[in-house]
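One chain comes next, on its own, written out as structure tokens in the form predicted on its own.
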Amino acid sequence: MNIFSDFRKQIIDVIEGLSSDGSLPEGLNLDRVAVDVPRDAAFGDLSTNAAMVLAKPAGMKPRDLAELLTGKLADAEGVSTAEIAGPGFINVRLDDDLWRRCLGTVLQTGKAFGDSDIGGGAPVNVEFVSANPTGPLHIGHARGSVFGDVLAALLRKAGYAVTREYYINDAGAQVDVLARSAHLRYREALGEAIGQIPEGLYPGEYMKAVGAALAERDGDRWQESLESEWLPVVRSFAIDTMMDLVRDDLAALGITFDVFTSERGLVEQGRVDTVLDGLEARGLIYTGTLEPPKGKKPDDWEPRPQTLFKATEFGDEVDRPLKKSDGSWTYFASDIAYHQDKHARGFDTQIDVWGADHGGYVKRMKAATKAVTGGAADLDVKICQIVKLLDKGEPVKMSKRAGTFVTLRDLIDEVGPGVVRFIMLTRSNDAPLDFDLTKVTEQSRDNPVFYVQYAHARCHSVARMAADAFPDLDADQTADLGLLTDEAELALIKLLAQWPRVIEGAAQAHEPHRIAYYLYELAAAFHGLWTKGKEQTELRFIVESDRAQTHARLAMVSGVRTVIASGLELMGVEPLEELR
């Protein structure tokens, strides 16, 4: 039961009826008709913009159309009042019984409440993390990892066919540097004194394990070999070892992938050449000279002919290079082939989750995707801004294992995967995030993880106390929900009823942080009602002198518990029954 979509259908039915009897024109576009929650609860339960968006195509004044609509809506099932506000918005108040029936739906459907079919089974590819396989994942990757994983879960709950994908950047100079770093540690594992790590190689302690594993597998076979002999072998071994480390770290955060795609594989299969040949045949690749980048002085710039993609024809600001000075393909060239490959696999909707340092790459990738798919694929790039790790407000020192950054595993080991996942969604992805180790362990309202978990645990506590007071209470569905009449109780039920709308809205906007926001709001309403019961004994959840009232309120608490558990599990966070 989705009260918002159900009422929108009622509005559509009213409009179509008015069109049928000639009161409104036929064929009005109803796509923009929306049903929302009024900003002020005093205005009613629901608000619709129907008159505002249909007035012009209907050839009417918004308020005149609103009067026409309210006259019909006032008689609709479950509607208590329908009133016009401002220039033509319509505010509706629903019967309390309708909200109580919604609570009954929550109790009957359980965690499936909020499931939606708006996706219609459409395939969606969510590509996230996709870190270079040159070292452990760091705290910055944590945010993109959680964002992508929860977005995928959210889309699946909304009815989309979702594939989680990791793109392995295993081609190019950085993996050759990885191989040389691994070979140095390999020689160290065999007893050589390697001295200080040369500049340009990866210095982290994690490389020691790679070298030792290679020495254990191959002995001294590569110790005295020429680089041309050992480089491809060591490179492959190091990439596989690093990807095993990445998989282990992500698994510790509760994240797995459906597909891993190798950049090197695309290159070796000739996929990059094929895709770019196709662009060239269409006249979208040419040899030209770019203007100096913004901020460059003339003496810093050496113009030279380059192989360029006509990105400006597809919305980019400048055309983009496809080849390096040595004649090899740029990363951009490989990325073009990769996004065409995703389209060829059936993904017209592609979502890429990138780090803050990739913001300047968005327009060119959107342009390229539009070009290679003929505009059929829609690419949505979500940039996750930086995460600052703090302790009591002060920056945390770097990891000894990584050498230059705080690893994802460090963070998980410190506070646990559930805390990491929840906190990473307490801000919109495009806003910077402070992760304070002290604050996330506080037991206060200022710690959203604790506050929401406390509400869930408190629901279980109420159930245990009710079982002690009334051991023979039946299932929640048999409770008389008509006894829930207090304004605060009804407000809590109305908030529960918003859950399906939150799911659909967050899925369509690709904004999983809305789930965390909603859970915090629901927890606050529940805690507020608990506090109100302490002040007014007749509003307590358990009234020992009134079995029926207790049963009804226990059903309400069960509904809260169900929705919070559903939301936490969607976020990949285990709902706790007790807090210690």
Given for the second form:
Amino acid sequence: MNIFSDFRKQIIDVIEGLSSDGSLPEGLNLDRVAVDVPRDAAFGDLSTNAAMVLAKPAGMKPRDLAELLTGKLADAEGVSTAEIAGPGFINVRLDDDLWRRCLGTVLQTGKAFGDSDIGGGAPVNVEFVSANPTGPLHIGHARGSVFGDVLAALLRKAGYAVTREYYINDAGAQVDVLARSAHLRYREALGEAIGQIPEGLYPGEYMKAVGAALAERDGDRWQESLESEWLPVVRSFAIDTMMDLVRDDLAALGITFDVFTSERGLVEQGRVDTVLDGLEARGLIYTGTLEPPKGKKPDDWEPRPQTLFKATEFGDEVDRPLKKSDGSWTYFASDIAYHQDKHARGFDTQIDVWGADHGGYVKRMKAATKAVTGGAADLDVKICQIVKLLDKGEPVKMSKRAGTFVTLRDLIDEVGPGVVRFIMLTRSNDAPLDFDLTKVTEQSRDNPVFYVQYAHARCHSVARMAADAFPDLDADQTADLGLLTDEAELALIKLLAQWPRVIEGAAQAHEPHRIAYYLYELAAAFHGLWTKGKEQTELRFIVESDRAQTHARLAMVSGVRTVIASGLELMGVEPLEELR
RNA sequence: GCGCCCGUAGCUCAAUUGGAUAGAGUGCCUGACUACGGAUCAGGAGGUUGGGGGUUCGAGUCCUCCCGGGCGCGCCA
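Form predicted on its own already given; the form predicted together with the RNA follows:
Everything in the complex follows now, all chains and molecules, and the chain you saw is the first one.
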């Protein structure tokens, strides 16, 4: 039950009715007709801009059209009042019973309340994390990981067929460095003194285990052999080990993927060649020389002919190189093949979640995707800004040597997965985020995780107390919701009714942080009502002298608990029933 | 120099995708709470949404030009 979309249908019906009886022209475009919640509750429960957006095409003044619509709407079912305001807004108040019925729906459907079918089962591919398999995940990865995972969950709840995907960059020079680092540790594991890790190799302690495991598996087989012999083997082994590490770290955050795609796999299957041959056949690839960037000329710049993709034909600023000087593909070339591959697998809607440092690549990737799918695939790239790690307001110095933790795993161990996940969504993805280790575990209002969890725990607390006062109370569904008449109670119920709308809006905008903000707002309304009951005893949830009233209020509290739990679970955060 | 993101209350950030009198937290000021579970709640002050111009019924949001910050800028992903 989505009151807002239901009401929009009512308005559309009214407009179409007026069209068919000649009061309005036929065939009006109704796309821009919106139903909103007014900023100020004094304006009513709902408002619509219908009269304003249709005035011009209908050839009427907005207020006259509003007049016409209000006349019909006032008689519509469930509408208590409809009036015109401002330049032509129509403000509507609905019968309180309609809202109470919505609470009834919450109680009946439970956590499925808010599920939507706006996705229509359309396939969506969400690609996120995709960290290079060269080491454990760090804090910078945490944000994109959570963002992508919750966005995927959100889209699923909104009715899309979502695939969570991880692209393994296992074909570039970096994994060769990884292999050499692993080989060194392998020799170390076999008893060689390796001394200092040479510049350019990965020095991390985590590489020791890789070397040891390889020695365990293969003995001294690669100890004296040529690099050309051992490199592919060691590389493959190291990548697998690193990916296990990455999977473990993600699992600790509650994240799993449906698909892992290997860049090397695409290259070895010849997919890159195929896709780029196709572009070449269309005249979109040529050999040319790029201008140096103005104002910031690299020291070693020299003009050089390169194999270029005509990205400028698809909205990019300059054409982009596809081949390295050794003749191998650039990562961009394989990325083109990868996005084509996603399209070939049936994904017309693709979402990539990237870090802030990749912002400069959005245009070329969109251009390439457009080119390679003939414009059929829509790519949305979500950029996550940096996370600043703080402790008591002071920046935490990231030094591996000093022992200050930097890995994702350490962060999870320190504050718990739920806290990490929630905090990562307390900002819009394109705003930088402060993660204060002290604040996020504080029990205060300015720690949103606590504040929302506390509201949820309070709901459970009420239920426990009620079980003492009325041990034999029936299920929520049998309560007489008509007894919920206080303004604050109805306001709370109206907020619950917004949940499906929040889901749809957040899903369509690809903005999972809206869930966190909504939950905070809902928690605030609930805490407010709680305290109101403290001051006016007749408003308490449990009224010992009034069994029916208590029953109704417990049902309302159940509704709040259900929606908060539903939202937290959507975010991958476990709802707590007690706070120590 | 160019591109992308950003600029909103002292500070950190929202703003129903173009809607009405721009909202929360924090900080400051005032009050409520000896218990359905204390960690809360109610109120006050605080704004020319960086600046100018434009688009229209209507702009924090879209276009344009400046100012300021972050990221990026040919064979790293």
